[in-house]
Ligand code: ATP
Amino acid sequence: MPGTADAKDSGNLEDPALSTQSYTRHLERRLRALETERQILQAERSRLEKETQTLRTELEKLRQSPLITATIIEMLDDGRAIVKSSTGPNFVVHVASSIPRERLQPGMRVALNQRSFAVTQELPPSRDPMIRAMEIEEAPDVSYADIGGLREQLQEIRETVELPLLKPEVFETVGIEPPRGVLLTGPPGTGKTLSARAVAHETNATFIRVIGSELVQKFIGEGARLVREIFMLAKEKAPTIIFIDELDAVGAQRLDIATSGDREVQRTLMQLLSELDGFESRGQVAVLGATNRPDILDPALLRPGRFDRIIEFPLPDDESRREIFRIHLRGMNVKESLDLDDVVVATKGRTGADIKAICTEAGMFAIRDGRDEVTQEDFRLAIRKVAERQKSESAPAGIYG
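Structure for this chain only, please, in the form predicted on its own.
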C-alpha cells in the first residue's frame, strides 16, 4: 500500500533541527572542556615562570662576589667612613646612598664590596653561640607553689625582681630607684636556684642563666667580652632577668699575689662590676646572683649599687620541712597511717634537697618490696640511708661546710 510505505520512510529520516541542536551542544561542551584545559595550562605556565624567575634570581646571587665584613671606626664629615676590615688594614670608604648616615655608628658591623670596598649593607652585631645558649626559651615548670618554707625570701625576690619589671610606675610614684641586683646566699640545697627557676616561670621577661665558671675563659679578654655581650643581649631583649649561678667562681676576692689565670678572672670580674654599676643605665634588666660561699666574694660586689639586697636562705625549720614534705608527697601514694610529724622531727638539719632525696629513696624501698604504697618504715630507712651517704662523703669546705 502506498500510504504505508511513505510512513516507514518518514520514520527512518532524522529531524534536521534536532540534529543541529545536538551537534551545537556537543560543540559547547567541547569548548568548555578546552577552556578549562587552557586555564589549567595557563596556571601551570605562570607557576613555571615564577619558579624560573626565582631560580634566575638565586643564580644571580650565587654569581655575585662575596662581601667583606668590617667594623666602622669613625664617620667623616663628607659622608665617608673609616672602617677596619676583617682582612686587617683600615680603609676610608664610601657609603651606599641607600644606607642612612645617621644609622651608622662607630663599632657597628657592615659589609664591604669586594672591589670598591664601599659600605653596601648593615650587619647585625655578632653574638657568641655560648651567649645564645644561655637564653632560656621555654619557662621552667617550677612555680612558687612548688617551694616550701621560704615565704620571706620569695617575698623579697618578688619585690626586687618582679615588681620593677612588671610595675615600674610604682617606684616612679614613690620616687625611688628599684634595687639593681639581688644576691641569694645559703647552704647548698636550700632553694636558691629553685627560686630563680620559679621567677623565670612566673614572669614574662627574658631569662638568661649563666654559670659563673662559664665566664672563666682561657684567652685574655674573652671572659670580659662574654660579660659585655650578655648584658648587650639583655638590653636588646628587655625586660630581662640575668641569673648568675655559682657567682663565687668569677667573683672571688682579688689578691695582690696572683697567677696569670687569676688575673684573667679578675679582668672578668672588673667587667662584671662595670656592667652592674656602669655609666649607662641598664634599663629593665634585673640581675640575680647565687652563691654558697659569700665569705670569699669580693667586697666590691657586695656594696650597695651592685647587689642592693642580700637574701639569706637558711636551713629549713620544722614548719618549713613540713611544707616541703607536703609538696613532695602530693604525687606520692603514701599509707594513711603515715606520721608526718615523726618524719619531720627525724629530718632536723636537713635541706630541701635532702628531703626530696628522702622521698625518692622511700619510694624506691616500696618498689623494691613490690608494694604500691609508701609506709613509715620506708621513710625511716630512707632517712638513715641519706644520712649515711652524707657522712661517707667529705664535707665541703667554707662557711657552710
Contents of the next structure:
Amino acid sequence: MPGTADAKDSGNLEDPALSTQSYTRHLERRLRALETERQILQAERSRLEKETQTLRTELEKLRQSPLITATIIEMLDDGRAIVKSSTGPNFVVHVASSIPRERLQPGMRVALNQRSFAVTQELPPSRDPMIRAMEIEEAPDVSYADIGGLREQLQEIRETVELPLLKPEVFETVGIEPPRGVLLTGPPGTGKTLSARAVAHETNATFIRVIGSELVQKFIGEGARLVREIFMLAKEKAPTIIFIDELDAVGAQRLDIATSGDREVQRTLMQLLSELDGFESRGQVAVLGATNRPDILDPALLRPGRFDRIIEFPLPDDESRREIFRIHLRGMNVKESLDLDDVVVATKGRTGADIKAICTEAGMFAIRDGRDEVTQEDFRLAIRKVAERQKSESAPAGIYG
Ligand code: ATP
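Got the form predicted on its own; any chance of the form predicted together with ligand ATP too?
Every chain and every other molecule in the complex is listed next, the one we just looked at coming first.
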C-alpha cells in the first residue's frame, strides 16, 4: 500500500523537501506502472472483442439452415427454373433476383433455399468427381517422332483431327463438314492413347483423357452430369482433344435393359450422343474414342456425325517394332554390339507397350548386375520375363484375343 509506505518514509526522513521529492518520484513510478497496465488491458480488451466478433459470425453461420444443391434443367420464359434437386425430384422454382437470369444455364449447379426451394446461389461446377474420371494435360509432351510405325494411322488422324483444329477454313472452303468423332480400335498397348496425345501436342491442344468405365457412376444421373461437365470444360479450354478410353464401357450395345445400373449406363450414353450431336464449336473440340471391342459398340455411336471414322491399330510388324525399339532405346546406354534384328524377331506378336516394358526390364537386369551398359543377354531375359508375366496375367480376351 503506498499510503503505509509513505508514512514509513516520512517518519524515517528528517528533511521534508527530500521526503516530498521521493514521494513525487514514487507517484510517477506508480503512474507509469498504471499506464503500462492500462495499455496491456486495452490490448487484451480489443483482442477479446475481436474473438467475440469471430465467434458471433461463426455462430451465425452455424445457425443458418442448409441449402439444397440442384442442377438447372431448363430456364422458363417467366423467369422460373426447372431444377433437379440432389435429393431426387424435379421442381419448378423461383430464382432470387440477386442472380442475373442470363447467368443461369441448363446444367449449372445451384443452391436452393430449404423452404421455398428458390434458387439462391450459383455454385461453381464440381470438379472433384471428374478428377476420378479424367486426366487433363495442357499440350502433352509426346510428338509424332515418339511413335514407331503407325504411319497410315497417323496420316488419317492428322487429316481427321489435326486439320479441322488447325485449319477449319479448309473445310469451309470446300463446303464439307469435318469428321466429328474418330474411333481408334485395336489391342491394348498398340499406341492409341500415345497417338491421341501426340496430336494434342502438335495442335497445341488441351488433352482430356476420360476412362469409359469411370464415367459409369454408381449414382443415378452422375455419369450423364460428368459427360456434360467434361464437354463444358473442353469448350472452356479449347482447342481440346477429348480422348475416351474404354468407350465400350459406356457404349456397349444393350439388348434389354434389366437393372438400374444398365439404365444409368444408357443415360450416360444418351448424354454422350447428345453432346456429340450438339457440337457447335466443332472445329475447336475433337473427340476420339478408343476400344478393343468395336464389335459390341452400340450402332448409335457409329452413325454419321458421331464416331464415323474408324482407325484400326494393328500389332506392329517387324519394321514397326524396329522403329519402336529405336525410339525406346534412344536414351538407353546399350552395348554397341547389340543385334537389333535378333531382338525384333524375338518380339513377334508383341505390342508397343510390351516393347517399352522389355526395354525397361533389360535396363533393370543390367542395373542388377552392376553394369552401366545393357547387353543382348539382358534383352533376351527381358523378353522372356515380359512374355511370362503376360501369360500369368489372364488378359481379357476381346476380339483381339
Ligand atoms: P490401351 O488400349 O490399353 O489404352 P493403347 O493402345 O492406348 O492401350 P498406349 O497407352 O498408347 O496404348 O501405349 C502404352 C505405351 O506403349 C506408350 O506410352 C508407349 O510408351 C508405348 N507404345 C505403344 N505403341 C507405341 C508406338 N507405336 N511407338 C512407340 N511407343 C509405343
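Numbering follows the first chain given and starts at 1. It should be emphasised that the depicted structure is a prediction, and the values quoted were computed from it without experimental measurement. We call the rigid core whatever largest set of C-alpha positions still superposes within 1.5 Å between the two forms.
Taking the rigid core as the reference frame, is the Cα of Val174 displaced by 2 Å or more between these two forms? It does shift by 2 Å or more.
| message | Superposing on the rigid core, I want to see if Val83 changes position between these two forms - specifically a Cα shift of 2 Å or more. | response | Yes, its C-alpha moves 2 Å or more.
**Message:** Following rigid core alignment, is the displacement of the Phe313 C-alpha between these two forms equal to or greater than 2 angstroms?
**Reply:** No, shifts by less than 2 Å.
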